[in-house]
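Only one chain is included here, represented as structure tokens and corresponding to the form predicted alone.
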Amino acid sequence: MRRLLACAAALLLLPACSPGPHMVVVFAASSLNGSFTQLGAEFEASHPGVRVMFSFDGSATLVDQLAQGAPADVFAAADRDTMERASSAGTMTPTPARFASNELTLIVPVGNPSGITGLDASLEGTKLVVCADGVPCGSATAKLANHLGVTLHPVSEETKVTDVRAKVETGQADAGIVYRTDAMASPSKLTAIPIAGAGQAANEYLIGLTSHAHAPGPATEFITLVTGSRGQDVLRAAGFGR
């Protein structure tokens, strides 16, 4: 699997990593990293000779890569708007499937040294990091802030949610707004502070076969795994909703 991930990073440069009928290339939102890596290993175990290669990044970045011709068989987006943008660009086959949902939460370092209590006055004078508007977690953050009637003053806006989490984990930020699944993925370093009304800005995750898939058969079977009972069990354990 480690070799396959290395190939993913250089997919456009290394002919040896070119996809084929025995390799399923999956482009997926960065928040799906843990769950999809586990499901990929299970898929390989049940499909001898087939390998699953992942490229995890911000959904908007992946859509741009698909539009530029990057080879992928499957695309999993962190919101409906991004998937619709991919479909409008002609890079997806019809009817992507909704397979999960995710809500935002506020995270702080374990111990909460800045004494932050929520999206309130406790954030004044602290370093807040969020996702950039236009990427799924950023669009959800903007929607939630508007719903709550609060104005956020982040010191940084990131293109993927895992970068927000990393800045809080490493002490570069006092707080960040991420998906619930990101908070659950790092319990030894982060404390989650629930945001009232977060359900009003929940994101829908969709997955589909790309229009230029090199391995449509195995790729479709991987999508079936994600949307089926086993995939749902793994996603639910990571904190995703249905």
Second form
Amino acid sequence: MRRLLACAAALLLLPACSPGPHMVVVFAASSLNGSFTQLGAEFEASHPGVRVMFSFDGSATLVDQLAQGAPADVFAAADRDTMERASSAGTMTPTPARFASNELTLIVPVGNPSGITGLDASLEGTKLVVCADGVPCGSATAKLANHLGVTLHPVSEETKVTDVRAKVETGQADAGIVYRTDAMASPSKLTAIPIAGAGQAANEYLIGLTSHAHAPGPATEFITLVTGSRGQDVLRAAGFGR
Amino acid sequence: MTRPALPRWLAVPATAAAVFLAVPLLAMLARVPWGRLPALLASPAARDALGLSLATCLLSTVLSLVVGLPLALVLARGRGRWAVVGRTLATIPMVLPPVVAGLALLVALGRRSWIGGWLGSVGLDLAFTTAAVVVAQTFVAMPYLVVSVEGALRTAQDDYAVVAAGLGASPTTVLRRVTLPLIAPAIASGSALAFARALGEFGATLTFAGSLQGVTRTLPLEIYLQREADTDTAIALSVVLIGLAAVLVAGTARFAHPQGAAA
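Could you present the same protein in the form predicted together with the partner chain, rather than the form predicted alone shown above?
Below is the whole assembly, all chains and molecules, this chain first.
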């Protein structure tokens, strides 16, 4: 009984995973899930003995976790503001690199049952879902609407861009505004309607080494892979811009 | 009558459990920007969220009472296989992960579902309405009322009801004058639990009802959103939620053990 208790106590003290020089922990914005997972597998193949672990979530959530001392080596954010928040919290090494951009697009359920043509009168009487202002995709949406001089009347403002996509995929909403990469990730359920001028409100993706990285060597090599030509090819194929 | 003493070593794990449960709450209280609290809570977004939460939770609790109480009465009389099936069905929403509850509601009542399509055709589209919030809350909260009341009914003595019926009281009179007064404390505590659960409802609301200020963005959804943008407001609202939950749970304990400290 005593030994059992000692074992249980030891288990409690063990961290779920102990980062070390052979493990690169990458915190990345949700929209990077597909591209980074692919690049991580390629990185592991070319670096025997090194493991790449990912945590994909909303950029702001990841910044909070980093500020609380989460053991990440690399952080990739979906907009400049969020990366600046991480930097001012002292969690990043200087000058994160810009490695991609993403622009917004209108999505509708496949086949466009409501006959929506764009951010125009065709949206009247339909259920439009967008991201809430304050999260990266919502800030980008507000910026774009302002740039185009249109007022949106959404029925819901979601905290995550994937929640917007899910509501259009399931037909709960008639239209949504998401990143181009989100629209491309689900072609069988969604039709994308490009928004003219969306490039003016594109958001930038930045990647950098954290200030408390456990494996700065391999982590820097992973960043080089993302910013290099192979990484750029993968990101472009997923719909990211330069 | 004094009870036999507990073994002394029990104090160690018991203290560990109490500390484990209390520390996160105390840590949060320590982070609260108390000076700015009134200003943070006075923002239109915070007031809308609080008002919407209280209104929808009240409605879901009333709905839970109106149909959940009869369900508990029927289940408590049930015997055999069908009673087990009914009791299991009534309890499952309690243990469902919130997102699963939301998905289930979406599949059952979403715009593309059979019921949702029919509701839409008669002009009662639930999608992204306050009614959808109440549906989500009632779905997860009603089981708490049903389980509390059913448990009380099963342990309650039938003698008074039998005597009343023997004296010629109709079933409705027996229910109204004998059974319900006997289990009144359980109804009250079950309602308080249901209200508290509805107040904390998050995943099903987000999945099924969406999130729009003043329409579907209840307190937990507002906290989830503010956590991304303004941590101080998120913490301030969390304190309100914890306070409300504490009042409800303490009230429940009083109903469940009316003799209080004398026990």
